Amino acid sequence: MEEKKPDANLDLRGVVCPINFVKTKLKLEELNNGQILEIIIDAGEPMANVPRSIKEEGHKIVKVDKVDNHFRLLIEKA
């Protein structure tokens, strides 16, 4: 199956929690139902949380990809 081209992408490369999932959940509100948001954020505590927390709202993680020391998510709208 080929990968869904991103809608949007938002990097979070330094950013604290949880201020990684807010600013998720804001680009997200910005997209259309169905539309792919690509993130990159850190390893440990905004790995450990973000998926977590987007799951929780009703999003689905497409697809994770270790990137260095870094993540790339990429995210379905509910």
Given for the second form:
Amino acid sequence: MEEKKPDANLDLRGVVCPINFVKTKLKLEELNNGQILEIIIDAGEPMANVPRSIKEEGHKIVKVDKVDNHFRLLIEKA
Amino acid sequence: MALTNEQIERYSRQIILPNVGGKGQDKILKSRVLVIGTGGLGAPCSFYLAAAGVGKIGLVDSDKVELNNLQRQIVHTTADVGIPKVESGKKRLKALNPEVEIVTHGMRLDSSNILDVIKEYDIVVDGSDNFPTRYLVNDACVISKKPLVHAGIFRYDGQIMTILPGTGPCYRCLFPEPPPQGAVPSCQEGGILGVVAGALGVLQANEVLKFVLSTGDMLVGRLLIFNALDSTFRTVKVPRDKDCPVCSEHPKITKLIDYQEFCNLRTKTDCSVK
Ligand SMILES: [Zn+2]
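Form predicted in complex with the partner chain, following the form predicted on its own:
Whole complex next, starting from this chain.
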């Protein structure tokens, strides 16, 4: 399946919990339903928490890639 | 309005919440709240409102800080004894959150000035300690259709109700007239546990935030009663009084009344009666 081009992106490497999620949440608020946000977060605690919180807010994580010691997530706003 | 990184950090724990987010935080930052009294109720209420980032907080009080205030009025400190309470309050709220605008009204509210003061705000918190002010504030808010969060505290008890004029009951729907002078306990009988004031002041701040965020259910038509000895809360339904002297369709009261002070010791002992 071809990957949708992100409508916005956030580099959250080095940004700790929960500020990484707060910034993601704020950015998602600016998007319309169905648009895609790309974020890059650190492995470990951020990866354990941020995706879960995004899903709890009702958004869909459409793709996860591991890049070096980080994760690249594509989130579809719901 | 985009939040700065510092704002995102400061308010992160509430931006995270469902029903707040960036848009809700923006509403809080733009809100204007008048807190009447910087005493047992007004102190904790204004403290939490400043912490949450309310854009403009008005403080009304004509008294100076006294040592006996410090047991419950947590925005004032020992070093503030003798200075006007609005100045002491402003100093503490600014220290907590420099980006909040604090407007001081170092005056006693009466029928000649209250309407001008409240019109600059979105919602009013009544943290007053006397019946003349309580009825004046209720009537002024009803007449100018201004949302009002009432609370009263006495010994180990507290009560709170939110008044949305035109939508729910007002304070006079509950108690149409002030009690006769003899029925009001003297100040010495008054007495108040500091935490009761704190609990009720914080609940008032909660009502304000829900109003600003348009979320949850406010205490409209519901009187919440707290007892500190039993640690119980109960809710009493309060209907609108179709014959209410001020908020009914045929109001008896159409202009503001300056009732006489019941308690001569108010300025000395903060007569908190309900
Ligand atoms: Zn009424």
